[in-house]
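Have a look below at one chain only, the form predicted alone, in structure tokens format.
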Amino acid sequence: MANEGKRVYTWELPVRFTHWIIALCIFVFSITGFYIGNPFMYAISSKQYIMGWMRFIHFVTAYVFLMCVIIRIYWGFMGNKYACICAWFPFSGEKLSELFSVLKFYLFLSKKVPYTVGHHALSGLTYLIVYLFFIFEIASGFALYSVNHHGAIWYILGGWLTGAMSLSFIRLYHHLVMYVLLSFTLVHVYFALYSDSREKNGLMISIFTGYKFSSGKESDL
């Protein structure tokens, strides 16, 4: 059982906080962004301001999302070894071997459980890719925003992207990446549930408490 192992403080508060706020942001982005791109309800009087509110909520969420991404990347350098951003670059020979081993486990090609306390190679690489998508969403979003808002800050945050591609392509990719992130969220939850059921290390509850349980079989203690 999970509670028979050694209790290890794995996910620090900044990691847990940004994890849940980012998840909430993706949910809000999905609803408001879909409405902005394809309105599914319309105002029936001049007193209603549906599109305005949707855009306002989307923009406010964008600032919250930006700060969470910055905090999480910062904590990747300042946090404990389980938060370390170095886990996002599993490109050594040993880590690449681990990556394929874990991938076979999740594809039901192997019964070898990838016991780990922090991020294994596959999850580390996944977070690298996901955060690159996050950065693109931030840049593309602010690129669209910069069309009607001029200034150095808007150019730095994403306005420069308008010089690399047209607004129509920026808008298209901005929407497509959101669908990718939504798909990732579903797969992420499934993998977490499956991994927790096999490792029995308290993975699901750890993102709330910060603590996981070690069986002694892990390589990253």
Contents of the next structure:
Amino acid sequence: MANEGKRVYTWELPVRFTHWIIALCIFVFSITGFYIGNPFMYAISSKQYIMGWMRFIHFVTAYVFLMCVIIRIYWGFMGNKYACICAWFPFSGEKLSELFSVLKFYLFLSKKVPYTVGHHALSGLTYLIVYLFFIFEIASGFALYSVNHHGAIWYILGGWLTGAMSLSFIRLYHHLVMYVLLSFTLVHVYFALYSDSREKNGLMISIFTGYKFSSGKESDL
Amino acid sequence: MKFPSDDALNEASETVEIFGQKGVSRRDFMKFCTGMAAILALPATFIPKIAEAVSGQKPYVVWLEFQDCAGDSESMLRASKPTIASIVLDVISLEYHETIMAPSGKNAEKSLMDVVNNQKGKYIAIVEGAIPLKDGGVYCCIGGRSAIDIAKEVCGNAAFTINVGSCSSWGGIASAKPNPTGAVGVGEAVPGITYVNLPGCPMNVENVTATIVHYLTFGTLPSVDEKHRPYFAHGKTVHDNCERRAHYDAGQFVRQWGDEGHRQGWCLYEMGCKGPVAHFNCPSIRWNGATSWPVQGGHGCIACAADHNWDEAYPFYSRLPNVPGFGIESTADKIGAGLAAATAAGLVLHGVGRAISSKKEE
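Same protein, different state: after the form predicted alone, show the form predicted together with the partner chain.
All chains and molecules follow, beginning with the one already shown.
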């Protein structure tokens, strides 16, 4: 095993940067968005500006989030092979069989540890779905924003959605997808810890430093 | 102090005299013209143009009623500035209106057909009520003719059609699920006609008058959005012009009917107010001579001017609609919390499974 114990630079700076900013965005979105949907604090004085600030922070975060999503997708074409957007489309025969073997491993049906440096097929597919949810949140968010912000840019970013769905339902699905993304966060952290403990490749630390430790068994080294 | 509109008012004095002979005071007439300019967001210099336009021609108008409750007719009769009698009937020549016209039966239908045949392409058709298309349109017949048949002839030969109220704009309550009669709005029932939608339940008569005044003044219909609603009336959300908006931004909400916040006039957002999804100029022009409007009266907006509000803005007393496919008691938050809890439970189970399977390995 020539590669055993070798440090592999897996997650490049743009990948780590967008990962953490997106995580922060989801945290901020959830708190401010939940308040906007269901105000849990009440102003004592009319001089306060709670809803105003919540909305302001939500909207500013929206632009930060949009930029991060754009940067990450761009890096999916420009970055290294582990950042490649092709990992999100595991639809080749080989990738599909990998997907099922990972699924079996997670469901205790197999003891074969799926050693990979980058994304294995199941995680790649998960991120595709997560990004589709991200894009839906962006479009529906800007659709709601376009109601009182008239302009081509907001129409392109999501205003067109108001022609296909009523505003009430855009608001409903925008809200429901928050729960989907929060549930994903739970699953994501859990399986990161789980894979770290099973594969012993420094996965948890890699999203801070960028480096993973190879055991020499990885299929995509 | 001299207002820029003073010159404009003097220019229109000749017109005012004509109206004076009809028993309308100069003051009332100029108030009307100024009000119309304000609703249409026109500068004061347009006031004499409006005064001239409304005292000149008298367009023929026919008012059709299909699947309706005559609520829009009621709203029209509530016109106060100007009153329906003093100006609207002098500005337009209302030839046919089933509810308020004197003739009945064949004579009434004759007046309608006289306008359609003699004023082809010149008269204005105002439609109130939805048009049922199911089963050949048998669910609404007047004088032995189906609504769709009448609409095709009358609206098809009109200069343009004004659809007043939600029913004629997009089907209204008649088209709410399950829509047993296949009710649709006039624009959908009679494709190809020129029309303006003035939805609302009922429509606001000030907007109908302003649309006609715009036509008389400029010879065109006001600019409309993709739902054929004029921007001057439906360009902004109720929420953005609401007098309670400051309470929304501050974070002061009514939590229960009759609570302290409700008595203080705080925001009705949490009580299911649909102001944020409704486009209407309700807060600025109000109703019954600008006396009040629903939110001022302490009730949330039900988005009566939004498409399919009976299905999509429903339930009126909760902020989000019901989640499709789940029981009516489920709210989005219950489902979301359930999803998160199920995920957490799944992960705990997985952890237990891991503990068991790793023991087996040893």
